[in-house]
Amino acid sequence: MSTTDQRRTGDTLDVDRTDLAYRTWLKEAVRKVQADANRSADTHLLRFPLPEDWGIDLYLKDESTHPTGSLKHRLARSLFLYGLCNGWIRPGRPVIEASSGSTAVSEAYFAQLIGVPFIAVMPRTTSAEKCRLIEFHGGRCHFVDDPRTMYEESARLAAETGGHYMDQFTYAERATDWRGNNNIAESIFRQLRLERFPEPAWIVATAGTGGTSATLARYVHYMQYDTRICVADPDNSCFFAGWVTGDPDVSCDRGSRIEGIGRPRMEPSFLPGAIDRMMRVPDAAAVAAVRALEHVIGRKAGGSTGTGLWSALRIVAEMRAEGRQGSVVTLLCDPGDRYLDKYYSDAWLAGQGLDITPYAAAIDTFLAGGAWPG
C-alpha cells in the first residue's frame, strides 16, 4: 500500500510518500543478505610451503570457499546491500551486471536469494562452467562479442527493463566498508596474528574492478601498517599502463584472457594512488603458476590466482636476495574447475599461442634453489 500525505504549515510543504509493501520487502531483502554473511565462516589462509630457513612465509587467502566459490562473493554482497539501501534495487525488477563471470555468479546467487531477476552481460568467450553456474542460480546470460561494449549494453538493458544496472566497475570501492567490518583486509591481519610475521611485508592482489586492491590499501593506510600493496596485471589490460603513466584515459583494444581481472579501460573503482607497486604478468606465466600451485598444494585455481601468485613468488625471491625476512600474502580467487577448458587445457594454450614452459622452469628453479633464474 502506498500513501502520499501532504501537509502545509505556514510556508512549509511537508510531503510523506510511504510505500509500505516496498519497505516491508526491503527490510526482508536486507535481512536475507546480511544473514548470508552470518552463515558464512571466514575463508582460510593457506600456507604455500617454503623452506623454513628462508625466513619468508607465503600465504594464500582462499576465497574459493565462499558459498559461490570466489572472491567476488564479498563484492556481490556489498553491492546488493549498497543497491538495496540506496533504493536502487526494487521488487520484481531485474538486476543487470557487466561481468566476465565470477561476479555474475555471485550476484545471481544474491538476486535469487531476494527474489529478483538477474541478467549477466558477458563476453561470448566466458567459460562454459561460469555460464552454467549463473543459470544454476537463476540468472540469464546475455553475450556480447566485444567486451568493451558490456557497459553500454548493460545500461541499455536496465533502461529497457526498468531494472538496475549494478555497475561493479564504478561502485566496487564505494560499496565496501574498507575501515573494517570483517572485510578481506581485516580478515587477513586477524588470521596472521599468531604467525611469526603477523604484519606482512606485501599483499599481492589482482584487479578487475579494482575494489579489492582499494580495500586492502585503504585499510593498511587507515590502520597505519607498513605493509605494501602490489597489484599484478595480466596481458591485454590497461591498469599497469595507466598506473605507470598516470593517464586515466588509457585503454587497450582487446579483452583479457585471464577471466575476472584486467580491463580495457581504467575503471572508476581502481585507485592507482593508493597502491605501492604494479607488475605486468604474462598470461603464460599466470598459467604456469596455477599449475605449479596444484603440484605444491594439490589445489586447482583460476588464472587470476596464477597472476597474483607469480608476482608473489617474484617478491619472495627479491626479499630472499636482499636478505629480508617477513611474510607475503596473495589471493586464491576462485577454483580451477571453472577453467578446465582453458588454463588446464594444453589445446587451449596452443590455440592462444601461449608457451608456459620457460615460466614453469623458472618457478621450479626458484623453489628448488631459492634464487630466481636470470
Ligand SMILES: Cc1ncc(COP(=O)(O)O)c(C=O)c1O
Given for the second form:
Amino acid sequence: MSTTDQRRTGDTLDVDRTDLAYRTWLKEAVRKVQADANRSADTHLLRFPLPEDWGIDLYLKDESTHPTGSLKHRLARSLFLYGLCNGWIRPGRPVIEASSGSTAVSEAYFAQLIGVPFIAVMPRTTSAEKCRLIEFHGGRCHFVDDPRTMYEESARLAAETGGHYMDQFTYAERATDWRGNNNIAESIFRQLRLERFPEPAWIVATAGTGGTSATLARYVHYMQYDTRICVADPDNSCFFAGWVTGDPDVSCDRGSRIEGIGRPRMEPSFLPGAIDRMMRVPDAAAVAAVRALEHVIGRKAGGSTGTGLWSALRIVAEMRAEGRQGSVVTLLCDPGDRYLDKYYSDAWLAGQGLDITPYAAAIDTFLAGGAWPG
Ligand SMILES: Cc1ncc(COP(=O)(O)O)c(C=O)c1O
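Given the form predicted alone above, produce the structure of the same protein in the form predicted in complex with this ligand.
Shown next: the complete complex, the earlier chain at its head.
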C-alpha cells in the first residue's frame, strides 16, 4: 500500500482514496445497465403442444428474445452489475471473458453500453455467426486451439492489459440474484400461475457454467416448491460423470459439440448438490430434438435447446407411462440461425459422424402415439 496519501490525526491513521471522477463514471455505468433492464420485457413461456388428454403440459422458456438473443443476456447483466459494484470493472480497462460464444455476445453488448473494451477468449470451433455478433457489438475475438486453456489465457490477457477477467464459470452462480428479482425461475413460476399445472413437476436445464441450473434449483428450494430439477448433459462433458460419482476432479479431453454447454471440467458455478437428476443426452438426439422443435412450433433453436428438449420429452414419456399428470418446463436458450452451418447442416452432421435418424424416428413415434419406442 502506498503511504503517500496517509494522514495522521492524533492516534488515527487515515487514507482516503475517494476518486470522485470514478464514482461519477460508476454511477452512470450502473444506471445504464439498470436502464437496459428497465427497457426490456420478460421472455415468453411457449407451449410445446401435446394432446390435451395426456394431462401433461410442456413449455419452453424462450430466452432467445433477449436483446442479445440468448439466456446469457441475464447472466451478462448480472456479471456486469457484480463487477461494477465490486469495483472490479474500471473506466477504459478491458473486460475479458472465457466463453464459447453466447456469453461473449451478451457481454460485448454491455461493455459497449458502458464504454469499456471487450475481449472474448473462445475455442476456434465457435460458430462464425457468434464471432460476427461479438464484433458487431464492438468486441474482439481471441481464439485458442485447446478449450481447456481458455481460463488461463483469459487471466493472462487481463494481467497483460490491466483489465478485468469476468470469469463466468466462477461467478455465474453468485452474481445472479437467485432468491428473486425477476430471475429466470421467478419469471417461469409467475408465467405458469394461470396454467392447469402451475407448479411444474420438472424443470429441465442444461449446463455451461451451471449458473442457470443453480438459480432454478436454489429458487425452487427457497420457495419450498416440489418441482424437481433435471440437468441434461451432452456428449464430451464431465458434469454427468462428476455428478454421478461425486468426483469434483473429473475431466474429459474433447470439447463439447453443443455450443454453450458441456464442459471439460466441473465448473465452480455448477452446484451438484442442488440438482435432483441428470441425463446424458447423445448429441445426435439433441439435433433430432431441435429439428423436431421447428416442425412443431416453427422455430429454429440451438443445440443446447435440443439437449434439454430431448430430456424433457423423455420425462414426459415417463410421466405418461406412469399415469402421472403435470407440467414440464425446459429452455429455448438461443436461436437456430446462429447454427445454420452446424445443427441445421447435413454436411456438418455427416462430418461429425452423427446419425440423427433413429432419434428423429423415436420422437415422431412418441408424439404420434404417446409411447416411447423400445
Ligand atoms: C446457448 C447456451 N445454452 C445454455 C447454456 C447454459 O447456461 P449456464 O451457463 O447458465 O449453465 C449456455 C451457456 O453458455 C449457452 O450459451
